[in-house]
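Here you get one chain, nothing else, as structure tokens; it is the form predicted on its own.
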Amino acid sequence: MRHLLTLDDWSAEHIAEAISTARAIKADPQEYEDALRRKTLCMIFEKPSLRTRLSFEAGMNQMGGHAIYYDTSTSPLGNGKETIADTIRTMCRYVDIIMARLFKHEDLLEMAAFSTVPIINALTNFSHPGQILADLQTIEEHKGRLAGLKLAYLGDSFNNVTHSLLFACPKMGMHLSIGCPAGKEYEPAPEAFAAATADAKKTGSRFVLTHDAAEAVRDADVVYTDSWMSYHIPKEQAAERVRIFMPYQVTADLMKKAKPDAIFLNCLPAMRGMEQTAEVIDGPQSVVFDEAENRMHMHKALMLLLLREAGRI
């Protein structure tokens, strides 16, 4: 049974899998308006979302399926009354696949060792696979290509975001720079540096970890950044993370530094004068909306993989 835990668990073939198979769908909706009749997704959120609920159900009803919203909150699970073990094989004999939105990490391995359909997750605090790839579709669309480009990432940089674009752009062949305040609460986790950094020796590309915004830009063809303030950060640090990450915002000066051509990302939500100035999210080389419109064809392609794979199509 593959799941999509997080993209360390994937290869470069099963990553360009994805994205090729995401184009062909956002191609060609139509051929696919069938693929995934009378399949039913279950969709289990501890946390909120705009983005991934709305691409998934979306998406699972475009292909001819059909999509359960499952609140934990108001749940035997969410309440404590009910194990998660018990929780997922009861699911499985319910539904074809499912995907959840959770904070622990631990608590979705928990669910993929129980599970006899395949799991897609669609963020904890440590991952955030189904974003990323999305972002990979996106750059490829505008770059035509992933090997040789250098993506840069600004910001929070011990966060999911962060986690899976180390996990998956030295792999893919792409140059990474981090440009990060000092601190380990603010640099990527060690797990992922280190699978980064053994993947940039394998494929030749560049991996970079620095604590200076303008030579993690310089020459980027993508800039990317993501929310200073995540879901698990208390907000009466608000004021002392702006403090921190401000050196790190991305502005126009600072696009600059990048290539002329350089597209920006940011998963979204985003916080104008923030992470970025209005200038840049709104501006021409900023990519964001093409980036969300894709979360819904990546998670078309990913459902289709894995329920392919499973031989539940």
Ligand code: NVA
The other form holds:
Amino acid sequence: MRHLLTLDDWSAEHIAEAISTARAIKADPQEYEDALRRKTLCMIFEKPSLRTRLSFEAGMNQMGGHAIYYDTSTSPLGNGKETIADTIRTMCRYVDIIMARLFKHEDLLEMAAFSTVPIINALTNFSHPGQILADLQTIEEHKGRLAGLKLAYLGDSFNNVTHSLLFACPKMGMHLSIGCPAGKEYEPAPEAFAAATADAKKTGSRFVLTHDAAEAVRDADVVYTDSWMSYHIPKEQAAERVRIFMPYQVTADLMKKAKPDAIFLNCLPAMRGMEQTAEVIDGPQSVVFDEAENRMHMHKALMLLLLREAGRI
Ligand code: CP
Ligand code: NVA
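Mind sharing the form predicted together with norvaline (NVA)? What's above is the form predicted on its own.
Let's see the whole complex now, leading with the same chain.
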């Protein structure tokens, strides 16, 4: 049973297939309007969401299926009355596919271990693979290719988005530079760092981690940043994190060090004046709403591919 748990588990071919399928669905959605007829998706949420929830639900509806929003705060699972194992074994008797947005990545792995239907990681503290697949689609659409491009990521790098970039970009032959503060709570987790180093060696791409924001973005084709206050970070840490991450804020001046035709990405939600200035996110290089739109095309592609492979369509 193939799931989407992290992009570490996915080959370059699987990633390329997801991107080309998402682009085909985007180009001709009518062609796929019955592709998931009468299929049911369960969407397990422990954390908030705008894009992920709406794009999965709208995407499933557009393909003729149905999506159930399952908020763990009103479930026996969230109330400590039922185990992950019993929840998933029950859920699999009703639905064809599951997506889950959770705090602990280990809980997602446990779900996958008990599931007889495909599971899609819709964000854990550790990784956010569906996001990065939609980001790669967006980059390919704007730049015409992935291999040989340089992506610079600035800011909080001990996070799900960074880890998924590390698992995917070097594998796809992209050069990757990370600009972040020093310290293990701000730098990528060792396993993601090791995967990026090994993949870069295999594909001949460059992978660099630096504490100098200007060096990170130099000649980049894509500049990417993410929230300094991910959903799981306690509010009390806000002031301290603003102080630590401010040198990595994406400003118009910093964008000038990238290539003149560089595009700007942020997975959203975004805070103007924090991880980037308003001038950057609302400026001509920003493609953040194309990026947000592509979440839906990518989710449709992922459901189609995984359900097809599981023999359920
Ligand atoms: N980018 C993203 O996953 O957004 P949501 O938290 O709104 O789903
Ligand atoms: N790193 C962010 C991504 C939000 C989509 C978070 O975990 O909140």
